[in-house]
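Take a look at this one chain, the form predicted alone, written out in structure tokens.
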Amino acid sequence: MPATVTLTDVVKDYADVRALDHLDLSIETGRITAVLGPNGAGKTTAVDLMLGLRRPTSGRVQVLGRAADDRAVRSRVGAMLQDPGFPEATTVAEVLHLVGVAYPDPMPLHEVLEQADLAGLGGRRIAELSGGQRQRVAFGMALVGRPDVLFLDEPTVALDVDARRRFWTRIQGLAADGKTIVFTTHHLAEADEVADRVVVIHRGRVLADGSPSAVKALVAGRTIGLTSTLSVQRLAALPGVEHVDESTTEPGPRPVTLHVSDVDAAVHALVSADVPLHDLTVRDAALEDAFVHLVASAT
């Protein structure tokens, strides 16, 4: 697939902080990518920079072919941000209208409000809104241009459990119809759902980057979940386990997560420890596990 976004050795530097220290990254048409990356981790100023928002120190970024700030990719991107400054006193269909007039051809407003599951509140100001109806306006602020391109900072936050499944069928939809997609979180497992392509970024360079699957597999083994009353040292010593994580240092039984290599050794030698375990289970490396794993290995 051709490349949409690229960012081509790209370094960042705040007076004597180096946000972005020589960022190669390219992301193709038509795809959902999630960057992700622990607070600090430049992931912000990377968007910053796709969005034309702020230019690089050294470096090249270019989106749609061009320069991230020429004004002809501005009109085929929208942005979803934390914080976008809703005027309070404006209705939700005056936003949606106020920032259509910048695009050249904007989505009819009862579009935008089906797409963005505003349907009923286009006359309802900014200050009544809830958390969650703020934010499915800052969806419709990113939809109204019909972009090309989509960038979403933790677009799920507010919103409760249902409208996140309505919110990301819509996003899979428009990715189904061609549009890119990037997004920042700190929903790891949302990022794992729905992401086809997963970029780490810390101190300002590429930990890992792949699908899900190949992102998690970067951490050997599985994990065991159990309730025991066996001390950390032994459970360390035990064959297969490779670390090991308690919910508490209080002695007696409590949760602790064991992190494998060999599921069938580890779960024979607590079998054959004859010591009481119970709620034990077995599962895959989530993408947390990985994202903990390559940000502990690299700090």
Second form
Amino acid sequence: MPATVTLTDVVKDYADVRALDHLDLSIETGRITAVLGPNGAGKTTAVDLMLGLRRPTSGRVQVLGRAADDRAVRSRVGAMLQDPGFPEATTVAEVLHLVGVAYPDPMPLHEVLEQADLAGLGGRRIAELSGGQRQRVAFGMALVGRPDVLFLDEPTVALDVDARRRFWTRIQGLAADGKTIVFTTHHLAEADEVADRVVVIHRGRVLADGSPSAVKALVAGRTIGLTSTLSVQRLAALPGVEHVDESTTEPGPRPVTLHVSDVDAAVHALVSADVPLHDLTVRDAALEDAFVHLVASAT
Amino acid sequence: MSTLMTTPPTTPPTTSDLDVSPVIRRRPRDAIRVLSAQVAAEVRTNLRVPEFLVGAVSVPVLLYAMFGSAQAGEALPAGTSVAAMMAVSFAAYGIVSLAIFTFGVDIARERGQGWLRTRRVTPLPTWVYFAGKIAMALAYSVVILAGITVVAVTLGDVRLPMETWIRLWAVLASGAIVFSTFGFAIAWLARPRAASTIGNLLFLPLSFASGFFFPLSELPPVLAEAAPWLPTYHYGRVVWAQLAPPVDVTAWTGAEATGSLWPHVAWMLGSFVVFGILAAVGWRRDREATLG
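The form predicted in complex with the partner chain, contrasted with the form predicted alone above:
Okay, now the whole complex, with that chain kicking things off.
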């Protein structure tokens, strides 16, 4: 699959802080890539570099085979920034029209308003909008030029649950049309649900990179929940069990969670232990757990 | 940590793998579309800002109506109407304040809020932003000129040949372009939050010392002595000369008016260039800081 965006050995220093530390990253065409990381990990810096808003200290950033700030690249890229700073007395329609005319083949205004979930708000001034509505204007700005590549920096922070769902449905539709989508988030469930690929960044380096399930598998893979009287020591000694969380240290039956690398071996051992077991569940580790575990083990 | 790394699917592609469309050629028609969208947005946006309409557009007209038109009937030694001289002076003040506030304070605010940075991720060219601001300032200059002309003719009893009016309007409106770089310099050299204060601190003394509110000959000598060092004063000299013979300009300013306007024009052009360079330095510095 061809790459749309490549970062090659990129270092970015601010004064005495290293935001990106020899980062290599290649984003494939037509996929949804999530860039995940805690605050200060370098996510926004990486996106700013891909947008040509910042220059790398060293290394190379290419978008569509050219420098990120090349005019021809700008005509094919849409961006949703965290705080676009639209002029307050301007209307939604004026902002979207102005940005649209700069692109070779813009969407008609009514279409972009509908796509960005802004129907009926075209005549509103920016000053009159809520945070979520402003964020949708930023999304409209990213969409209006029918770009091939979309960069979305923390795109759903101010959206409510319904708006968020509609937003991701739209993004998945765009990906199905062959658009390349890169977004940053620390809303981990979203990366899990939406992304084809998750890149975990921490301290300016790639900590993990793969499909959401591959990233989750990097940590104990799965969890087993049960209610049991077995001690933590006995549970942890079972084959395939990596780590045990117990809800209480009180004697008697209590819910525990086992983080396991081998579900079959662990369940087999539990059954063979011949003690009462209740409420047995097996599930994938949430990406959240994987993420916390990854970051913790890297520090 | 390395044990946790999966192999990223990075096969560094060669350029030939990439789907690169030919560089979009911008035709002049496209540039005009973008520019007209920018100008329309600027003009309409300012119509919704009462502070702008009152402060920048109405105040010069109202001040003239209150102070200038009352001089109806008075004349300078060679017969030039005082009400007409006041009219062009208040128009000059209005246009200089428009330049400082729209080019300086407005842009500084949009820079501070990040809108200029946001525009950089779009294909919107930078020059369109500047051209849009200048076109908007010209449009509102014409509104100020129309307002003052109406008051001058009705209340001030000013009668001038049509060709004089046209020349006055053209010379006065050119001030919006000449002083645009002064505003741009404020916008990029001042901290965004300080720009409004700096604009206010600059434009009142400039207008007084240039003789826009009262004839310089009626002001304290210190102001009259400072005037020749102010580009706005030279703008005033070019404007007054459109209306009054040198003897009346001398009476009005208290400074000997020779026949030649070129020194004054040179001051205006020099100020345009010098502040343009300062603005460019500030713009570059800001760009380097945001890229850094």
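Positions refer to the first chain, counted from 1. Nothing here was measured: the structure is a model prediction, and the numbers come from that model. If you superpose the two forms and keep the largest set of C-alpha atoms that fall within 1.5 Å, you have the rigid core.
Enquirer: C-alpha of S228: shift of 2 angstroms or more between these two forms, rigid core aligned?
Expert: The answer is yes; the displacement is at least 2 Å.
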